[in-house]
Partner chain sequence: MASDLSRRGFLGRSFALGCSAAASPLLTPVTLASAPWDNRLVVIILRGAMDGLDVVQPYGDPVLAELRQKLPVGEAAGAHDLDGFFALHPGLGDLMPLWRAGELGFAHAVSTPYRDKRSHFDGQDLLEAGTGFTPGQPISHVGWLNRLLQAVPGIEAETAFAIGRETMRVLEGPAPVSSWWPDVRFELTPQTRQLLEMVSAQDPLFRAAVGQAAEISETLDLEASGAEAEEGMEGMAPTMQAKPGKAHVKVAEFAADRLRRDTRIAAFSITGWDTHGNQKAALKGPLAQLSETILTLRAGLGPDWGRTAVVAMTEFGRTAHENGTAGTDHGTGGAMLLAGGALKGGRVWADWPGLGPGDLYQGRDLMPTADVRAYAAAAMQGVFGLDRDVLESAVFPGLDMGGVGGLIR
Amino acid sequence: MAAAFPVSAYGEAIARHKRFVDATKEWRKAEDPVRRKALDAERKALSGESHEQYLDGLRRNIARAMQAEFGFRERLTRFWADHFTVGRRAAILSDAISSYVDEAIRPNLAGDFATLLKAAVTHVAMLLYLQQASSAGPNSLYATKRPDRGLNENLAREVLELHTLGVEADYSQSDVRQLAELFTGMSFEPGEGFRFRRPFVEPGEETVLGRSYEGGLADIHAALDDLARHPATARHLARKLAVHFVDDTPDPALVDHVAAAYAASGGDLTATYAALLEHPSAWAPERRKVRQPFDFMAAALRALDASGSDLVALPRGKTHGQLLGPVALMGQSWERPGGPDGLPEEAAAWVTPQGMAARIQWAMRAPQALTGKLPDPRVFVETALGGTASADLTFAAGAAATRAEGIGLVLASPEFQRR
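How about this chain only, in the form predicted on its own?
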């Protein structure tokens, strides 16, 4: 699906960001009104290109979810993209999150977790989002010249608390501080991308969870490898996978089984997924999870057999009106997370008056606008729900006054909100 519906490379956003920075610097210094106006127009054009990349990421990710032969892989992509959440921080580059996901997350879905962890944590998008790019060791060469620039613990804290061990694991503030000092040097250069800045590095050894590391990119990777192998990481990831794919309150035996597979395989993700899928708890007939807005929209268009090619060709106005705006009203602002902990999993976060009203409105109006010819609702209720529709819903779909209303009733039904 990534080949069928490719997104722009993150490097394109980096180059655009450099042009924007340069134009802004010149704009601030320019005294000639004509030149200032031209530079301002250039800045606005670059911002427009950035926003189009943002919209294109939404269109193409929905198209992938709609047409994927293996939907589980697309769901895994969204799961790990949320696990390694990044959001708005630097102008223009904030619109290239789909590119970050395609470079750091998607290629590493079926390998080992350590590789995925290193790819996500050291990506420029993550460094910018968690303000790592400007972090300098308090005793570094850079800090002696710029005492106003200090250590930033954001990335280290989130790596321990969210990405690996989990908030309940046995680590201390000292571990956070030492890991933050170890991370110094990972930075960003406009127009180039990732750069390791040796003058930013805190000198000396850093001790994290009882293990010592020297400063440098190789030891940063070594620390991330050790965190990936930690038993607490196995437990944390196992629970997150079980909560996302199976149940808000998963069977402890399922979590134990997945954690054991992760540990026994050394963090092999394919073995971990297999353990999740082979456990009886994953095959309970009842639908236990409420679909998050993106999943709801993609599932609806998949059931309608909508065209991915037509979707990626949507103009800006229709993308805003039929995709971006509605998914935000449902409670999920596309690639604009509320914080580094990502999206909530519990049903109560999604089954809200405003969120459900937005789903109903979209279900009644968007299918016609996005697909053109609608199927017979009496057939669609079976296509969409595979025999799990209630008798009342089956009757309502068949008795609807119009096809649009019948389709809308199916998509807005309680059965379709869950998976």
Contents of the next structure:
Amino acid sequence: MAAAFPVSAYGEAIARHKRFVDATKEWRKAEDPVRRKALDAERKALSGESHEQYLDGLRRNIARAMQAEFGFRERLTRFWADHFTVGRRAAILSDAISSYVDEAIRPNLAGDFATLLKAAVTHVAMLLYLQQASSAGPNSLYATKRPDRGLNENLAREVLELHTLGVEADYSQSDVRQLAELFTGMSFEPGEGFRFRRPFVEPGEETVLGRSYEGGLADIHAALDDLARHPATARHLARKLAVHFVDDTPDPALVDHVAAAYAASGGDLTATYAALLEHPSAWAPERRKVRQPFDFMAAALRALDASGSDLVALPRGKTHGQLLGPVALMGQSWERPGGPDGLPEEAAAWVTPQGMAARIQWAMRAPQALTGKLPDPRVFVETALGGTASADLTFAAGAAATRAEGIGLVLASPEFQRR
Amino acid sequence: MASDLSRRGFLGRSFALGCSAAASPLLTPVTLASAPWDNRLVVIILRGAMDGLDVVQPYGDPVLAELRQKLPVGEAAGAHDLDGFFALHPGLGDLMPLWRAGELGFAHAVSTPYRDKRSHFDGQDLLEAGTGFTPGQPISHVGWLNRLLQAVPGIEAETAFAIGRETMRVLEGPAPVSSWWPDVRFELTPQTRQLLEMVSAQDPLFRAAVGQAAEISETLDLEASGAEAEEGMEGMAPTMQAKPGKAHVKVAEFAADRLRRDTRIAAFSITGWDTHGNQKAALKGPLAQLSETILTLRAGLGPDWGRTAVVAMTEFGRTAHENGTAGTDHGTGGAMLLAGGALKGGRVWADWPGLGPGDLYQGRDLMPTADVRAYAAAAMQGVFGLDRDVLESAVFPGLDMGGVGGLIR
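Condition change, the form predicted on its own to the form predicted in complex with the partner chain:
First the chain shown before, then all remaining chains and molecules of the complex.
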């Protein structure tokens, strides 16, 4: 389904970013008013193209989730994109986060976690978001010449705290510092993409969690491999998977079972998912999770049998008004997270007065605006809930004053919003 | 469509009605009852770890300029002298009239009990829980403002309001509170509202949220809030999609509006303080938001500003040394802002630890010499007349306020 609704390559954004940077540089120096105006127009056009790419990421990812034959794959993509959250940093490139997800996350969902970890952590989008790209060892060749330049701990801290071990694991500030020194060299070159800058590399060995590394890209990969295999990582990921897919407060036995499968398989994700799905507590009948806003929209449009190709063709204004604005008001700003820890999981974080107001408002209006034709609410209540709608909901769908309100009531109901 | 839908729940759960047992902070409907006090408290959580050494610069300490080459300090760099030792970052310059009027003050070299892992998320959780810290022990999800509400009789949901898009753990817990984000537009006919309440009736979490949304929306002036926001979103220029500089003013206006009615405690967040790189530029936005927020509260509260205290606090400070990318990394001790017409301000409260290598916490961070909770407690002691032992046991368990006090007129 991803192939049916392709997202442009990250490389396109890198090329656009370079043109933007060059135009800006020239614009700053240019004195001729005609040339300045032309350069300014070029910058605006590039920003506009870039923004269109950002909107396209949202439209196409919703279309994929709506039409996916294997919904689990789409849900895993969103789960890992959130685990390896990237948000706004550099203009233009921050509009290509969907491309990062397609390159670093999507192809690595079913292999071993180490491969996914390395792809995400060394991707330019991540290096820029967590400011690794400009970090240089305090004793590196570069910092010796430019004493004002040096280390930035941001990525190293989040790799340990969020991406691998988890904050409860036994690591120290020294491990953060050493990993940050080991990470030096991973950088970005405008127009090119990833570049390993030898002069940024901190000389000497680094010791992370008791293991020594020489430095350089091969050793960075080795350190990430070691972190992926760490028992704390198994527990951290098992818990996150159980919380996201099963229950805000999962059965400890489920977490143990998933962590054991991760450890026994050496971090194989397919084996890990299988453990999650085979455990009895994943099959409890209650719908314990509340759909996150993106999932809610996709599920609603899927239930409405909306067309993915129509959605992908949605113009800019409608994309803002019916998708981008509402999903943000529901609490999930598309590719603009509040921080690298990504989205909250607990139901109470989403089912707030303001969050519900945004969901209800969207449920009552967007189906008409996005599909143009509304089904009979008395039929929709059956199809949307697979024949399990409560008597109250069935009554309400039929009692609504308008078709739009009837559809809205079904979509806004707890029965539809939970899963 | 039926086959599509049968795949919808990939875990294969049945579609039986889910009755969540999740505890809701919102079980009590909003009522317009009078609050137990006449004074007001605004708590602002500055998320991302504000660099206290840049915002309230101890420029009288000669070491500061050595630590900060890319982050110029003091009056030469445009900062406003406060007391000959501390200077206020130019980004908060619009607040200087408040400083001169005694309506602005700062506590410096303060921190929560959180130490060493320097995680934003644990740091914020502890700041909002207001408890002590034992490494490896889970952090309570009940916020200190909620414990305050539990300790006082006569609290209604309307008494305390969490505002904006961020979850405000500082207010969460068993005592009833309200929440809203003024960017959200919400219109329902009475009949649809009734049907909506009916379909949500079996799910306590949804029932409470829907009920409260409907109640709050009835008190909103739609022309002034949401209608304009939705239109704005539709026709926005690409660079305007985040509506910079607007959302925080709406939050402050909404807070002031509620505080002029029956609300006595408002809490919200200002984000963007995590300045690992190019801090000089990165601090501009959040400082402007903080400054405009306080000025908006002051204007909106009108005569009630004199009965209001504002405390703005962050999860921890940042490294004393700037880092290698013209920013600062996660640290420990930091600064807290206090404001309001009720404040006995115009001073920086600090037991200054110094910035020399032997003075820093673990050789890298400003050494905390006071607990940030003590200043929040002293503010509440002053505005709400709470007993010290309630503050030290119920609100902030285990806190020793020491000699901190006398913050409120």
